[in-house]
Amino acid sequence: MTAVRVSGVSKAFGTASVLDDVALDVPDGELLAVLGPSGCGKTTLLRLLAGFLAPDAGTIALGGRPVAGDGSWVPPQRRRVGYVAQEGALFPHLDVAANIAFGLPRSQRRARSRVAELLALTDLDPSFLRRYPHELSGGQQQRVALARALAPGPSLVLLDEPFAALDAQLRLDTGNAVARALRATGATAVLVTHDQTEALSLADAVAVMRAGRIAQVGAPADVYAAPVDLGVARFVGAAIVLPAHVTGGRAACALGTLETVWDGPDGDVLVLVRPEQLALGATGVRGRVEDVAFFGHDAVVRLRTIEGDDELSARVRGADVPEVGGEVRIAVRGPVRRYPGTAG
């Protein structure tokens, strides 16, 4: 079953077009990440799903029920949608128990068992029930906000960059806890983010937005490994793009002659190489190590080819970091993707 269907939706504010003919389907029970840079229209899309805004054109259906467009309009409070804002938006004068219970129908707000269940679902200790928002960390506040959104059993949960204000490790921990809670309830969710790592690691599917349109939708591994164009490739992870000439399915470029995954016509193209495809060892083209960014478990090595003076980045294990200034050999593991285009 399709939990969310967006068809031909457009939205403008004054003369500024924000969304242009957006189409998107979200299957029931899926966590979809809408990924894109600031200003691409992803938060506007979320607000349209919530019912805070009305589309200028197109239709929106939730659970097969039209909620906007073609003469339909269902207000936010009747859409069975939970909304988690960037800052959590907890009520500062209410403790955790009361904040969570606020999401329940009035007849159930004294149901302690439901509040306790939601607290456990979001990986929070029962001792937090009597704490106030100012006594919680940012990650804890976001989990309480999610518990409040899940309280009435919504069919759809919308998350508007809920981890943006958290530091790296807390962001990771909170994101994983939220994803587990959503999957445990079976709720469909749409997460808006500009963080590629967050989208790829948490979501079942990723929709990449660009200038008010959906550029690509797919499983995280597919969007990363097979981006529809170089714009998506450069946004979803680090990308090395090199000019090449293809003959018989093999691309000759600054890194040698490489296998390609697309059996298209011969000629001049651009090839995409991911940093983790570069192997530093005994074979390949000659390069020099410019600098190293060390992260413990791995490192990013900036290289320059000696013959062609091309700048590259390789991702290697932390135990295999070469010396800055040293010479290495650079080979490519696996086939590369090619796209139309030439140098310059």
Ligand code: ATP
Contents of the next structure:
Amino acid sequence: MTAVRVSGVSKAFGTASVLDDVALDVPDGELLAVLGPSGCGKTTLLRLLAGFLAPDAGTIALGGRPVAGDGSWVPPQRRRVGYVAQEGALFPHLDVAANIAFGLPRSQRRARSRVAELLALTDLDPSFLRRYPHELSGGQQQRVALARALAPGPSLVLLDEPFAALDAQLRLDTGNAVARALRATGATAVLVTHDQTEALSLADAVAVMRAGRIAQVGAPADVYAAPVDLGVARFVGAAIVLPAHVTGGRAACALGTLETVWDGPDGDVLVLVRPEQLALGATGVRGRVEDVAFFGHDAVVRLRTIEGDDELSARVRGADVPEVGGEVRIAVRGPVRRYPGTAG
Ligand code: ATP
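Right, and the form predicted in complex with the ligand of this protein, after the form predicted alone?
Below is the whole assembly, all chains and molecules, this chain first.
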């Protein structure tokens, strides 16, 4: 079953087009991350799904039911959609229990067991029930906001940059707790974010958005390994892009002659190498270590090739960090992808 079907949706504010012919399917129970830079139209898409906005063209169906476009219109309160905003969505004068109960139908507002169940689902201790929002950390507040959104048993949960205000570690922990809670309820979810790590690590599928259009949709590993173009490649991770000349499926570039993923015509291309594909060891082209950013578990090593004077970054294990100023050999592990284009 398709929980969300967006077909040919366009939206403009005045003369400014914000979404242009957007098509997107989200299967039942999937957590989809919509990833894109600020201003590309992510929130607008979410607001169209929620019913806070109507599309200018195209149709939206939720759970197989048309909700917008083609003469149909279902208002937000009848879409069975939960919404989690960036921050500050809790009622400051209500405690956690009352905030969560607010999401329940009137007849169930006194159902303490349901409130406790929702709290547990979002991995929060029962002792939080009597606390007020200002007595919670940002991450805890966002989990309560999710518990409230899940209270009425929505089929679809929309999350608009829900972790943006949190610092890195809290962001990761809260994100994981939220993704677990969503999976446990079986709800379909659309998470809007401009953070590629968040999108790749939490979601079942990622839709990369660019200037009001969907550039690519796929499983996180596929979008990372096989981006449709270099723009997507750079947006979902660090990318080394080198001019190369392909002959018989092998690309000659500053890092030697490399296997390519697919056979295309011979000629000048650009190849994409991910920093973790670089191996620093006894083989490969000669390079000098310019500097090292050490992260503990791993490190990013900035290198310059000695012959071509090309600058590259390698991602290596924390234990394998070379000496700054030293000479290393740089080899490429695995095949590389080729894209149209030439140097300069
Ligand atoms: P961010 O990550 O910064 O929130 P976004 O990708 O969610 O960005 P949107 O909020 O969808 O982007 O906005 C896309 C564009 O539409 C922006 O240029 C914004 O200024 C414009 N926009 C959004 N809502 C309105 C509105 N109600 N009226 C006029 N312009 C709007």
